[in-house]
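Single chain ahead, by itself, as structure tokens, in the form predicted alone.
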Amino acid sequence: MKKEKRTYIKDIKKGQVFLQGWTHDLRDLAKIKFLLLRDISGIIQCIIKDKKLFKKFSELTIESVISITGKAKKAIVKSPEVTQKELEVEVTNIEIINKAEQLPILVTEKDKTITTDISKRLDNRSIDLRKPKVKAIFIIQNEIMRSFREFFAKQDFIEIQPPCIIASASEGGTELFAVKYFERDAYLAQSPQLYKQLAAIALEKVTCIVPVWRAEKHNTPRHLNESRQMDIEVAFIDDIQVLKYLESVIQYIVKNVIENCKEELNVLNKKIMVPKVKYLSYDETAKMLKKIHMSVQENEEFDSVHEKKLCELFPDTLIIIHSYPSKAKPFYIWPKDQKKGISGGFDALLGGMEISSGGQRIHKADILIKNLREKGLNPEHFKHYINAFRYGAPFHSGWSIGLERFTMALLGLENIREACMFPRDRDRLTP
């Protein structure tokens, strides 16, 4: 679906135009004044020749919100910042809607050698979002989510809304944010995992986009404590079959970003490609890494150094690593080969990092209880979940894609906070 592009010149009556936006830049050339006006569609040049308006021009500040009436004309002087190249506006009236005070951070950043510290930018995120490059990231992220939903709607998936407050850990472990729930203790969900399974064993094909929370005390350029996941869960298919959905939706999303976000990719100076797909078993991947003298811990997931190296070996490729050791995966992953200790779990890498994980799930109560105990978890804490598989549950599989991780990988961003509008990490709880 091609997106409709908003334009400035949207209200023309007998040559008169009415514009509203932010004052992006001001240039005073004595007998003529130049004003660059910005809104979500871009930047247009406005010219003030009427001396009656010079006083009003002198009152303007950068980022003041204004409305302008004027005449649209063919552009003569074309500033490099201007995105509306063909037209300019000769101003006949200016009204100040809200005058901006001195800015704590720059929006224009004309001097490319000056970069504002990311912490200060995040402290002033509502201003930071006005920057063309920052805005471009979130327009692209919007396209990622829109395309994800569109793809699975066409496949007749049902979108669900799992709860975000839960009674016990979704995936085991202790990295949970505790909350007071009336007279009881509860937690912020670290995953929609258990609930999307409960939905899939009734509705067959489900999808969701949800926030998740993990109380891990890390502080790295690729981790957040609150993030968003794009998930699916499907009945009557195994781990390899559900991966076909993963590779297809990733390619569909990237294709749509290339087609529908040309201007944003140009602003970011990014050229992206629809990724190829490479399947590797866990054992094949471990042997490959050992051949290039990279140590791999037995029965452990690959670390960030391994992920980066694998993506260097297979550039512009979605790398899918399947058949993980059962010891490396959560309690709900199906034991595909119990004798060899191989599970139906997998991970997917793109752009130097893991962007997705999933697998075939356990659909039998007795095996689930056994796995919980082996992982050191108490089956009593998962009673409602376990009981659901006693009443005719089909085998099923699913995965999740980290929205911020995927955005970061696709655009080659250096810090995941660039791909999160209002990040939450160990040190940041505002704005």
Contents of the next structure:
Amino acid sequence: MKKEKRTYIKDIKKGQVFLQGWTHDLRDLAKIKFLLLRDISGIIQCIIKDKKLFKKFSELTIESVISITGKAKKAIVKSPEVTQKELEVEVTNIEIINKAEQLPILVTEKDKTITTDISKRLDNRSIDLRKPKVKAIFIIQNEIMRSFREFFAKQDFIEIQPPCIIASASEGGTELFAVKYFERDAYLAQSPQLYKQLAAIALEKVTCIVPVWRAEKHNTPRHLNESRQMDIEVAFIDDIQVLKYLESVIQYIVKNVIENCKEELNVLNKKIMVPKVKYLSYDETAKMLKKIHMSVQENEEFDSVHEKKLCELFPDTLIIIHSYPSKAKPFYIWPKDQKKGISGGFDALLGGMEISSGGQRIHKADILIKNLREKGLNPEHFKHYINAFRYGAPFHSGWSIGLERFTMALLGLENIREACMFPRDRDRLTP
Ligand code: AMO
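The form predicted together with aspartyl-adenosine-5'-monophosphate (AMO), contrasted with the form predicted alone above:
Now the full complex is given, and it begins with the chain already shown.
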């Protein structure tokens, strides 16, 4: 998709340009004043030579929202912060729309010695969002979601809206936020899992991008208590077939980010590559890690240290670990080889961490009941879900990509909160 260039100039009348934006910087050189005006398209230099405007200029504060009328001219003086290199504006009028008070955090990062810590930045997120680097992350995240939707829309997937208030857990019972639902107890969805399955056994190919909530108490640089998942679920295909969609969509998204977000990658000083793909079974992965003297717990998920190591062994690669032991996977995952205890569950790693997981699902009510019991869960609590598989349910598979995790992995961010506009974690519920 070709991106429309965003423009600074809101209106042109009789040779006069009209602009609106934020006062990014002010420079007072006695006989001439400079004002850097910023909007979503970047920063343009405005020059004030007319003495009648000097009083208005003296009233301006950094980040005040203003409108400017003036004549656009070929730019002569260029400060490095200016992104509009060709034009500058000779100002004929300034209107102050909303004067900014003393700022709690800075938007310009001119003084490299001033680095605001992330907590203070998040307390003032709407100011923080005006920084070119922060803005760039969310413009790239927008491209990730747009490309994801485009990829599946082109293949006739149906985008669904599963409920976010649910009656029982989908990923195990320990990480749920309980809510009062009139006279009953309910929970915030940990995943659209059960509902995307119910939709796929009727609509065949479904997708969704939805928020999920997990009441994990620990605060880590890779976990949020509210995150977003980009999911698919497809009927009549198995775990290995559904992984083809994962490979292709990740490569499609990264290709689009490279093509359509050149400026943003530049601002972030990031060079990214379309990842290669490497398939490994769980057993192969465990053997590989043991060979380099890393301890692996039998039948358990790999931990963050393992994931980091694997990504170092296969750089710029989407690593797909399939054929997980059934014991390490949720109750809805298909037991691929019952004798060996191997499931149709998988995880995918990129940039040092897990960005996706999924698998083939159980599509038969009796196996589902058996599996729920084996995991210590009560089939009574899943009655509606189980019953749906009694009336003609095809085998089906799916996966989920964590939006913030993927953004973090792709851009090499240190903390997942950088990839979430208004993060919710153990300590943060505002703004
Ligand atoms: P899982 O629990 O592995 O699988 O979640 C899928 C992906 O979501 C992201 N993720 C998170 N991101 C930020 N903070 C968290 N606390 C967090 N938890 C998970 C990760 C992870 O890979 N229903 C299954 C998916 C499926 O089988 O289709 C599920 O939710 O990137």
